[in-house]
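In structure tokens, the next block holds one chain alone, the form predicted alone.
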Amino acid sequence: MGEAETLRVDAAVIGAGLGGLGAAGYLARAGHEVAVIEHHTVPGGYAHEFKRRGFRFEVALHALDGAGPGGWLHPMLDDLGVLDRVEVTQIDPFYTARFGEFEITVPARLPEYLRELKAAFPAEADGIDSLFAAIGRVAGDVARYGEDRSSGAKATPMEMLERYPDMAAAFSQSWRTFMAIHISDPRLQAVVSALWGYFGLPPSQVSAGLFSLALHSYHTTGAWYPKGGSQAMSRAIVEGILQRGGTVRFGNRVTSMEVVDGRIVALETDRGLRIEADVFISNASPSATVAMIGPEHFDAGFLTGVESDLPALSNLVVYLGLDRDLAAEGWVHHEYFLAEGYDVEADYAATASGDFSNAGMVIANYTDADPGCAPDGHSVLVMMSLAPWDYANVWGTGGALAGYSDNPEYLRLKNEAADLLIDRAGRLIPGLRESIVIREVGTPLTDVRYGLAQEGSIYGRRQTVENLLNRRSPRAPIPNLFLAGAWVGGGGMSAALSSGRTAAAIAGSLLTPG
């Protein structure tokens, strides 16, 4: 326990993930005095890095959508000062995907991508045009909806159907149903669904609206990667907060929040820090937020909703430092998606059961997009598969996480799983295992340890059709408490920043202008 200290600010933000940083950045930009509390020693949450013997490993980010001019993320990065401090570069080609023996390299630009798809599936040419035209209409509706909301217009459910018909239809059905209206070849459906791992769900479950918006954003405004990795973005936002007079405290875990007359008045941390504020924004999961405050302060309906939320899948990640330059050898893929065949639903089933020999996986050569992450002549290669929390009785721990990293059964299971991914990648990159000089493995338990993620979820709440139709509100039953992050705004770094901006706008309306 540290020496007791009390701070008084306008707004307190719990968690320095991108949702919390986005909220704090926007509040500080509006002139409000802000304090951010983070349990870890660095900012970012999943927008994070770690270093080993000259190698810098990106924890989570593969590619940002909308970060270029004209993209939906670009204004937020500009507002938060990221673009003044960090160079973002476009990734093109976007990725390569392999389904059994079929391989396709996907250009970032939509016209070129459509040409590639039609060349591979000429019988579906008209359907390909029809599908991407429908995706464009969904994006158009969403943009118009956002503009209307910004102007204060609120539509009734019937008016929503009339004014935004493509958006309404897409968000009420799965991506598989949406695709089937336009294309029928299951191989083509698998190919255009290659990014399903970005959402943690297969085409039969993930929202068509969400998937459509992501495809449209990536292929119209580009896929981007920040020089220095995602933590460079996190640090840039922190610098902006500090320059505007804000406070960011690391190594402090919020243990409780004080409620007086139905409003939160203060939070306290495990290091004796007390922060009093007018508004509070939590970037923690709703369940963790309830635990910090106490369930007695929430109504039954809210608690039922929180208890029924199912976390999205976590991941298994193998981080490798190699003593060879893969790009110089011809491995120029920033991302390489590997599937054993065209059955994406089977890939998901293998993933959800921890069958890492058959689960869909991605191989990312970060040195391609960010050469500074490895010493000259070396490479950073990362393999990732989604992974279940409860695999092999919670990865051999039985749920007892204290000291898990020394548990022999945990070590055996995680290394066996990592070896399976390395072996699969090694069939594409001969001599891979022999060139490894650094090896680190992350599991769902790692995500809990460093990110306090519920069951290690990397996307928060599952991004199903039902959950996207019934998004959790950033408003909580306590009138000066607001929520940000993946559980509210959806998974992904762009969505996390957007959720922070939304929470800041609502919370800021309760504060005296700075």
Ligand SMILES: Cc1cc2nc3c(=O)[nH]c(=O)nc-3n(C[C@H](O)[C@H](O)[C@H](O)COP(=O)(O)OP(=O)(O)OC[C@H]3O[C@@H](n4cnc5c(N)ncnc54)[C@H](O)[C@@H]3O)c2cc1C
Second form
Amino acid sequence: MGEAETLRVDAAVIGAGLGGLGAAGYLARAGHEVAVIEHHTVPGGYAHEFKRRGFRFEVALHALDGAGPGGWLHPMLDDLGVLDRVEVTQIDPFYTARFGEFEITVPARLPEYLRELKAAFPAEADGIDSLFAAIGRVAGDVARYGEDRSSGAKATPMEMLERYPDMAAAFSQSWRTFMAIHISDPRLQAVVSALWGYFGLPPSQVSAGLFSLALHSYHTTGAWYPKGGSQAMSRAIVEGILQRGGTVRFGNRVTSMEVVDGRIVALETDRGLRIEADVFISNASPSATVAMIGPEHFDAGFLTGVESDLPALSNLVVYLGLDRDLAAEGWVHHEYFLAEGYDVEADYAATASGDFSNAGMVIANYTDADPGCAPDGHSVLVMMSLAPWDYANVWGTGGALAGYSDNPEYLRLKNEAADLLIDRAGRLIPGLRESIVIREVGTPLTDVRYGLAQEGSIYGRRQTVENLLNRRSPRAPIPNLFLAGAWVGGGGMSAALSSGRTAAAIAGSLLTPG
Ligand SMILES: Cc1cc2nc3c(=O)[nH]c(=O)nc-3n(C[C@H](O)[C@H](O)[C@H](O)COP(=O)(O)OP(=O)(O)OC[C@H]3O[C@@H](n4cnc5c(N)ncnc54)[C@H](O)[C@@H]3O)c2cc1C
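Beyond the form predicted alone, can we have the form predicted together with this ligand?
First the chain shown before, then all remaining chains and molecules of the complex.
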């Protein structure tokens, strides 16, 4: 426990994930005095790194969407000072995906991708064009909807259907239904769904609106990676906040918030820090936020919604330092998706049940996109599969997480799972196991330990059709409390940052202009 200390600011932000940093960055930019309180010792939440003997390991980011010129994230990165401090480079080719024996490398430019698809599936050439045209129309509707809303126009549900028909249709169906209107070959359906892991759900469950928007963003404005990794991006936002007089405190977990006359007046941390503020923005999950404040301060409807919010899947990540330069040997893929066959629903079922021999997995080689992450002649190779929280009864602990990292059953399960991913990758990269000089493994329990992530969810709540239609509002029932991050804005780093901007705009409107 540290010395008791009290700070007084305009806005207090709980959590320095990209949702919290986005909110704090925008509030500081508007001239408000902000304080960010973070449990971990570094900023970023999932957008962070760790180091081992000359290797720098990206914890999460594979590909950032919208970060390039013309992309939807680009203005936010500019506003928050990231582009002044960090070079963001395009990943080209975007990725390679393997389904059994079939392999496709996806070029960064859409016309070339479409050519590749049509060459592999000539009988579906017209369907491929019509699918991507439909995706473009959804993105067009969403862009128009955003412009209309920012100019103050409001539409009734009926008018929404008339004004934005493609958006309305896509957000009310699954990606599987949406793509089946245009293409029928199940192999092609699997190929165009290769990025399903980015959403944590298979085509039958994920919102077609969300999937279409992400595909449109990645294929028209590119997939990007910041030099220095996502940690560089998080640090850049923190520097901007500090430069504007803000405060960022690490190693402090917010344990409670004080409510007076229906408004929050202060938060308190496990280190004895008290922050008093006019507005509070939580980057923690809604359920964790309720626990900090006390359920008695929320209405029954909100609590029922929070309790029924199922977390998205978590992850199993194997971080390897190799004593060889894979890129120099010809392994040129930044991301390589590996599926044992064309049945994405079966891949998901395997993933969700912890069957890591069959789960969809991705192999990422960071050495090209992030020069300097490995010593010369070495590589950083990361293998990842989505993973369930409640695998082998919460990874061998029976739910008693204290001291989990020394629990022999946890170690057995985690290493067994990691070995399966390494063996599968080793079939593509001969001699992989022999070239490992560093090996670390992250599980859902790791995500709780470092990022307090609810059940290790990496995308907040599940991104189903229903949840996308009924997005959680950044406004909480307490008038000076707001929510930011994947649980409200949707999974992914761009969406988390954007949700922070939204929360800042609403919370900032309650503050005296800075
Ligand atoms: C392995 C992996 C790969 C991924 N790949 C990609 C990718 O390629 N592209 C992409 O866009 N996204 C990717 N993602 C998803 C993306 O990283 C997340 O969806 C996003 O970063 C979530 O941001 P957030 O702000 O909502 O939450 P988080 O990053 O979880 O941040 C929440 C923060 O709040 C802090 N906090 C919570 N409670 C408290 C408290 N009580 N007191 C103090 N602090 C608290 C936590 O410590 C944490 O720092 C990946 C994620 C993982 C794990």
